[in-house]
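Here's a solo chain for you in structure tokens, the form predicted on its own.
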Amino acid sequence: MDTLANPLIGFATDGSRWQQLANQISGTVITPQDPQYDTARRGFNLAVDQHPAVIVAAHTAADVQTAVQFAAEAGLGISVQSTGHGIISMADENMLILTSPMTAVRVNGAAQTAWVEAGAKWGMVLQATQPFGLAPLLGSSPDVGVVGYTLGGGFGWLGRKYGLSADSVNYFEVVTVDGRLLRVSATENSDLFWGMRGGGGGLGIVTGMEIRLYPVTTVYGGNLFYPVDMAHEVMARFREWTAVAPDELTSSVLIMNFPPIPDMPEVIRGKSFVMVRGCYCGPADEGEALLRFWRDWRAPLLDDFKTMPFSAVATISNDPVDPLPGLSSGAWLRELHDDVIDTIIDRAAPHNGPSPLIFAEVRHAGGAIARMDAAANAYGHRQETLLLQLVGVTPTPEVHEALSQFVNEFKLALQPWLAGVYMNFLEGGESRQRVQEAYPVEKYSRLMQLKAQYDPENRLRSGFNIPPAR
């Protein structure tokens, strides 16, 4: 292919062009020739091996605007990454814009809001808001980026009480693919505001957002560990427990296969359990009373439910904070039918050898999420109440391929009870292929129309795979 057939070749190899970009921004421009390139291109999931044409570590919204304009001149697609969790499409041959240097968090205690820049993680927001007696609607891990999590919906430990993270956005600051900087809210560019809350990052580049906060400083949370051979009894009892659960309780049941690694506590190292975990954001004595349902039934092997500061909420799930190669998948379940329980146990629990999964977890949704007007934003499946997530570690491409096949067969066995997908749990090829299952037909059609309006050439290629309407 010659330069005339592909004008990108001349541009991408012309170091003076990228130096020109570097001279116009306060951030950093990184090319494949730079020693920091391999570190900068890495996401949290080390199974992703992407090779962007150029990387721009942006420090301001103006940096993003300038980078977008240079990408247009070069004919480059644009990928955007903060923490690199949940990468959908690799940034190969694109401009990769890193927002991770943009980490400012400003709290307005009186208004119960926070302004959060695009590279901030939930832990930063939590640290800034708790002194005001307020909490954001973060997920199970404070190490995840705020913006990407929110654009996909954002269902966390306060979800049943206060709803999704996407439901609590007051406004976004957005750079469009033509380089404009827009304020996007219910009254300004409201069509885009509808689409970005649940529709992913394919409509514009968020450089910051204002979110609402909630009066939570202490919760009653933790885990109950039961023998894995009690999995059916525990899951059936979880079904009974959640049928009458108050909105203050967000909980899950899972089969957990702890890896046999040295830094794991000996009591759980290399062992499997069926676990009940949860977070109750009402009075602690009420949370403790809810746990009698379990403690009076069977004494768990381990019980770490306790009153804790909300700043310690990460200890409930104990998600990893160091990058590692892995695979995540999931789907909404219509019900926790006995056959669903048996299928999960058959595939996720060890039988004549270990399961390839680290865990299979069913989270209880509903509550405030389901009460929100379904037409208010792009997020789909509000009425579903059970969300399955499957996670495994994949140290080699061969293991990744084998686990992908295993997960596909797992979900095929559950097909009669599946009710669509939650995009934040999907990665890579599966996310690109199954995005339509995240939305009702009319919402997906509206998102395609918005894509055609704001990014008709599909230059923002790392968000949800929603094509422009023709």
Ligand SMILES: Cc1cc2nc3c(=O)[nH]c(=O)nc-3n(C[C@H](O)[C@H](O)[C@H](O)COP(=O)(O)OP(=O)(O)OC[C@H]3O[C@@H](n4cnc5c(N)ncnc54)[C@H](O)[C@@H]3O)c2cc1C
Given for the second form:
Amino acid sequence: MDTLANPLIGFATDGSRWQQLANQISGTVITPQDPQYDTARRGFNLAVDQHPAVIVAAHTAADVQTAVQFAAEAGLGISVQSTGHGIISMADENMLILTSPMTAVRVNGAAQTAWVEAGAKWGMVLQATQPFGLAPLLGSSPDVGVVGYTLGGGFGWLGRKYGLSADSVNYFEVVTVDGRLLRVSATENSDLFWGMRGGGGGLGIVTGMEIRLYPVTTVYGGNLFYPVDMAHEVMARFREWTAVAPDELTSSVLIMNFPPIPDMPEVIRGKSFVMVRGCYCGPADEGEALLRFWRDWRAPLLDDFKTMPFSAVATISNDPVDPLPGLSSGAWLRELHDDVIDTIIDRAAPHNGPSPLIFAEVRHAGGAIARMDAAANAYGHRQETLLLQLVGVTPTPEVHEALSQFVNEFKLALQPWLAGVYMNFLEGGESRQRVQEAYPVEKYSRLMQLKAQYDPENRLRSGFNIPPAR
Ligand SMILES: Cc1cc2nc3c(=O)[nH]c(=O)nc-3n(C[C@H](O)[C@H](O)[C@H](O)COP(=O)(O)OP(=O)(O)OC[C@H]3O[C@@H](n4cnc5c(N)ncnc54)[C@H](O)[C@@H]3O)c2cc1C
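Condition change, the form predicted on its own to the form predicted together with this ligand:
Entire complex below, previous chain first.
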């Protein structure tokens, strides 16, 4: 890294050089001297304070190719960002390529596919596809970037029925660090196609991709709220419910600590609940019948499960849309054993004071995800069915550090039950440290070989921390 960083001194401050780059692309070049610099270097997660040497807001694949060549001449490392929802390594002293201006989405209704540029968010794809009666495999938030999400796997509310987003890619268009523009599919550059579906963004810069779509316009989805002191019973019952759940149902159980902020409805403001949430993508009456398992058992405090247009799927998780400083962590759980439930309640529910977490959620995976041939692409842990995610807000670096320690201890307490990590739910230092836990040994070593082949000097530094094989 140091050998690459040294030559940039002088070059990066040579404004005329960046002016040349600006003259050759249709996008924008932003240097630390420019007034837009502070906005451009920001991501969704405001806890990330990165200082790239130069920022290139790309408008086309050709812009990305030109930018990559300039970065090589300057000896700069490269970082890529669309929304900044999942920053793993800060872009300090690198060229940061922003794909956010590249937002084209073109739907082919007959073929049930969409071409999506690298800066598109899921909400844009959802909006473009629903009029065709089709849906993409987005996650809980339509504000997340399509490409970053997919490179890490991509597990959303249609996951158990239709699999991961990575499993539904027909082809990628990719700029390699040496500036080539490649089509990457099952038949063209198939080694990269294997590695980019679940292996993260370390092998090349995706400028667009074609994805498959599915016939979903209406779902039966929502949340049940129970008192937090029922958490053990509810989680144990969730274990029973999901043991026989059809693939059409993707669901989760969580302890939710709603923050005491004024724009929160009073009924939930500052309060904690144990919640069951889910999305059933088959006929609504079947979804309703599945919910009787809960409604006939104990009346929830709040129950907003209903038939809804799939375009409203974001209301199930209600993830924040405005940038904020936060921390996300997680791990696969072997089972929702009583001891696991007790540990989650012990750490995530309030006891003599609030928990530092906003939520601790266990999502139910499996179904189509587990049925896909494990060798088909780089994604690991296909057989695991319970995914724990821990999320908190961290307004200062000190709070971030304290929460990071809290989360480590939480996971240490769960250690006997953990079965590896899901990279999309890790960020920053934890992501860099634990990447090997996301893959079986042979997949990880194949990803290292691919990195050695496509980026031997590790110039592309924002992807998962998988070094080139030596
Ligand atoms: C509110 C919220 C909800 C979420 N919900 C889900 C969910 O339901 N399911 C799920 O699986 N994940 C979920 N995630 C995690 C999310 O998928 C990851 O954080 C993902 O990395 C975000 O991608 P992005 O492009 O939006 O973010 P960015 O920070 O812009 O990109 C993340 C990383 O992806 C890589 N990357 C991005 N674009 C490119 C490109 N064009 N070429 C090469 N590499 C690239 C880079 O390595 C970059 O560091 C959620 C995250 C948040 C914050």
